Each structure stands twice: as structure tokens, then as C-alpha cells.
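Below, in C-alpha cells: the form predicted on its own, a single chain.
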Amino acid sequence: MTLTSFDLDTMPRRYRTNFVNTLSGYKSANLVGTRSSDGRENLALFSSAVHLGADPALLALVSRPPVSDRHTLENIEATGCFTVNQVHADMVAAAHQCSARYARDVSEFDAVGLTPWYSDTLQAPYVAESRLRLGLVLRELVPVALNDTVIIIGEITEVFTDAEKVGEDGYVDIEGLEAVAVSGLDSYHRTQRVARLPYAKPGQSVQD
């Protein structure tokens, strides 16, 4: 198949979403959690989850085009903080289902049977039942004229998971806490690891 920018705009709208969202491979399933200035609890699922550096330690995510509501920018816009918490694979029809347009006044929360959880220096509401959950405060809001998107730029300021998780240098095993890979829209999948490899440096083999 090979497919041009005419096929690609003039496919029907539903099967090109689809279909590009599919292109970029595997990404984290994360729910974020925000709240409203006036105490209202909302969980969003994204798959935009970008590692942007580890000092300080950024992350960012894309906000959608404003075609609808958008209830998570405007509550990072409010407060200034937002949690990101990986979902795995006992929560995936939850965390799925976060995707529907729920109405302002309805909690996510409530709406699909996930537990808030507050630490004591974030106002943003944590999902109890993620393994992996980070505490973020807002950095930067980067408008993208392209397609009116805007890239949520946050530091993460706290981090819970489970300790034995955590290797001696440092390394997280996502796959031994059971967190999920989404492609598309609605498509998540279990990993299973094929390698972990040095540090790479010219004139070195892999293998060594």
C-alpha cells in the first residue's frame, strides 16, 4: 500500500483519524487528573504522554483541538498542576471509558468506579488504583497554530510506586507493574520485553 497526501485528506473522516492515530506505533495509556478552581474532580485518558528531559524533569502532553470542551486544559490553566497515573491492565474499561464526553459537572471518577487519591502538596486528584502515579505542576502551555492543539508542558515534582519496581540504577519496570501500550484509539495491549542494552558508544558492539 502506499498512500498519498491527497489519499490521506481525502479518506472519510472517521477511518483517517483512525488510521493516522495508528501511524505513530505504541504509546502509554495515562489518565490525568485535574481539578476545577471550584473543587469539581476530572480524569481524562491520554496517549500523548512525551518525556521532554530529567533535569528538571519535564513532561508534556497534547491538549485536542477546542471542538469540544476542554475540561483538562482548562483546570491546568485554573490551579496550575495536574496528575499523570499510568494505567495497567486490571483498569483498562475504566480508563477507556474516561474518554467519553462526560459533562463538566460529572466526575470521571464517579462516572467509570476509579478511586481519588490527594497527596498532602498537590490540589490534583491521583487515581488510587494506578501503580504508577506522578504529581505535576504546570511550566508551559505551547499554543500549535497547525491545528489548534496546545502541548502541556508540566515538571513532575512527585512520584508513588512500588519500591521494588524501582532497579539500582534507577530504572522503572513499567512491564513488571503490568502497565499498558495503546495504539490508535482504542486499541491497548500488554508488553513483553525483548532486550535491554548498554549504553551505546561508537565502535562498541551491542554485544558487549
Contents of the next structure:
Number of protein chains: 2
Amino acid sequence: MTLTSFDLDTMPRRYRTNFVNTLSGYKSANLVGTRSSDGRENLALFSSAVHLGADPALLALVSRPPVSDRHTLENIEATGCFTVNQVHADMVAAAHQCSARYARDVSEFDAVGLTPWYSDTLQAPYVAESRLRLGLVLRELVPVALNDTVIIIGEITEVFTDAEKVGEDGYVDIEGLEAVAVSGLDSYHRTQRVARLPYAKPGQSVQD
Amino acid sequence: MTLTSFDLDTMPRRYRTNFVNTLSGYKSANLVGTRSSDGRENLALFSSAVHLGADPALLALVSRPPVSDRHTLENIEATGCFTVNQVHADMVAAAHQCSARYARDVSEFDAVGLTPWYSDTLQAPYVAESRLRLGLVLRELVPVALNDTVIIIGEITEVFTDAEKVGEDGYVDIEGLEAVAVSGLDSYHRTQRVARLPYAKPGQSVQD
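Form predicted on its own already given; the form predicted in complex with another copy of the chain follows:
Next comes the full complex, and the chain you just saw is listed first.
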């Protein structure tokens, strides 16, 4: 099947959204916790969290265009911090429900039945049920003029997880934590490890 | 287990790299095909491809700092185009081997045993073995001063995939294509769908 720009441009809007959202491959599933300057808690599902670098420990999120209310982006701008909470299989329905357009005065925590939890240092709420929780401070907002999205770059300053799932080499076994992967807008997947492969070097095939 | 910035800063380098690379969750696995202005083919494994928007159809990649040779980035700057080829389970070892630091005059296609394939319109090579292949033109390079990475933003102009895997609503069944998810630097995972959930609305739980 071959599709060109012309085919993309003539797709019905909803079809196109579903189609293009699957093309990049599997995505991470994270709930982003924030609080407004007057203390209202917000929780939003993001499938765009991406590793940007290990030192400093940077993570990026894509926020959609601020044409309608973007509570997460507004709260991050106002408070300078946010949390990123990994979604595991038992949390999928509640996490997905957070993508509904709740009014500003509704806390998604209450609406979907998840529990806010605070560390000693960060004013943004974590999700108590999550098994891998990151606290971040805002480092940069990068506006993307091409489609009016905003790339939110945060530095990880706190990590809460299960020590038993952190290997001797630092690898966190997110499959052991039952983290899910996302495809498209609405499909959630458990995983099964195929392999961990050694550091690749020229002339030394990992296939051997 | 609680880790702070202090703990991150005192981790051994390799441990820290493994650790932080797992924190964002599952990542996509794509081989990026490019060609230099003098015709040398290059293939590189990226786990940072992220959906940026459906209309225009934008995809972003993170390129590491250009301190050493970054053939992919150089080729994209020189030619203005690249391909993104989804990695499936049977391709994992060959794809991972592409992350070895081959010299500029070595084609990773030859080195790892994958097959270059060209469309009628794009001068960058596709991976014939991939079951979901995207052709992109460069739209913007966004330098990230915080860690000297570069965010490469491309617009999808061609898509090659199996028509049987594209649903009536436009959703591409990447699990059916056996696409893999990545965690950390070196772990590859098959997936098993938990659920596709309906569009979430306030007051109407998807859990019901």
C-alpha cells in the first residue's frame, strides 16, 4: 500500500488523525501531574514523553496548540514544575479517562479515582498508584511554529520507584513494573521482552 | 526507592545513562535512512521518533550532540530528506547492529544485511525489510541549547505499509506488523494489546 501527500491531504479528518498517530510506532504512557498557582490539581495523559538526554536528565513532552484550555501547559508555566507518572496495565482505564476534557475546576484525580501524593520538595502532585514517578522542573519551552505545538523540556530532579526493579547496571525493568506502551490515540499494550542486546560494535555482530 | 538530583549526579556515568534512558517509558524503534550528497547510504537506529502532529503530518527525532560524526544529521541537512522505517521483531538484531559506530564510508545496509530500496520521488533509502516505511522532507532543525541535541522535524510525504493492517478508522495495527517497543538503550519488546478504548468524555467512564 502506497500513500502520498495527496492521499494524506484527502483523508477524512478523524481517519487522518488515527492514521498519522500510529506511524511513529510505540509511545510511552504517562500521566502528567500539575497544580495551578491557586492550588487546583490537574492530571493529563501524554503519549509524547521522550528521553532527551541523561546528563542533565532531560525529558520532553509535546503540548498541543494552546487554542483551547491547556491546563497542563498553563500550570507548568505558572509553577515551573510537573510530575511524570508511568502508566501500568491496571491503571489504563483511569489514565485514558484523564484525556476527557474536564472543566478547569475539576480535578482529574477525583474524576477518575486516582490519588494525589506530594513529595517534600515539589509542589506538583504525583500519582500514588504509579510505580515509576518522576519529578521535574521546567527548563525550556520550545514553540514549534510549524503546527503551534509547544515542546516542554523538564529536568528530572526526583525519581520514585521500586528498588527491586532497578538492575545492577541502572536499567529500570519497566516491563516488570507492567508499564504499557501506546499506539495511536487509544490502543494500550503490555510487552514481552524479545532481548536485551550488548553494546553494538562494528565487525562484531550481535546476531552471533 | 527515592532518588534525588544528588543521587543522579553521583551515579557512575554508564549506570546513569542506563537509568535515565528507561525513565520516560517505552520508545519507538525506527531505522532512519539517509544518503550523503555524494551518494553514500547511511542507516541509523533511533528510539526517539515522536508524533508531533497529524496535519501537517509531522514527526520529530532527537539527534545527539554533533560532537562526533553524526552522519544522519549531516545527510539530512545536505539533502533535506530521510526515511523512517519501523523495526519489527525479526529485524531487531540487524537494527541494533546499526547503532555501532561505523566509519563514514561503510553502508550500514551492507554491514548488517538489510536491503536499500528507493521510491520514485525521495533520494533517501528505505529499508526493504520494514513493514511500515515513511518518507519525510526536512521542515525544521531545532537546536536544544540545554544539552546540544538537535530536534529534527520532518513532514511525512510518503507511507508504504500493508493495506490489510490499516483499519476502517485509519488506525494502523502496528502490533499486527510485529513492531517492537524499546526500553532503555538495548531492550526490545513485543507487545500484546490490553485494549483500544473509546474517546474519553467527562462523566462517562471508559471503565464501564
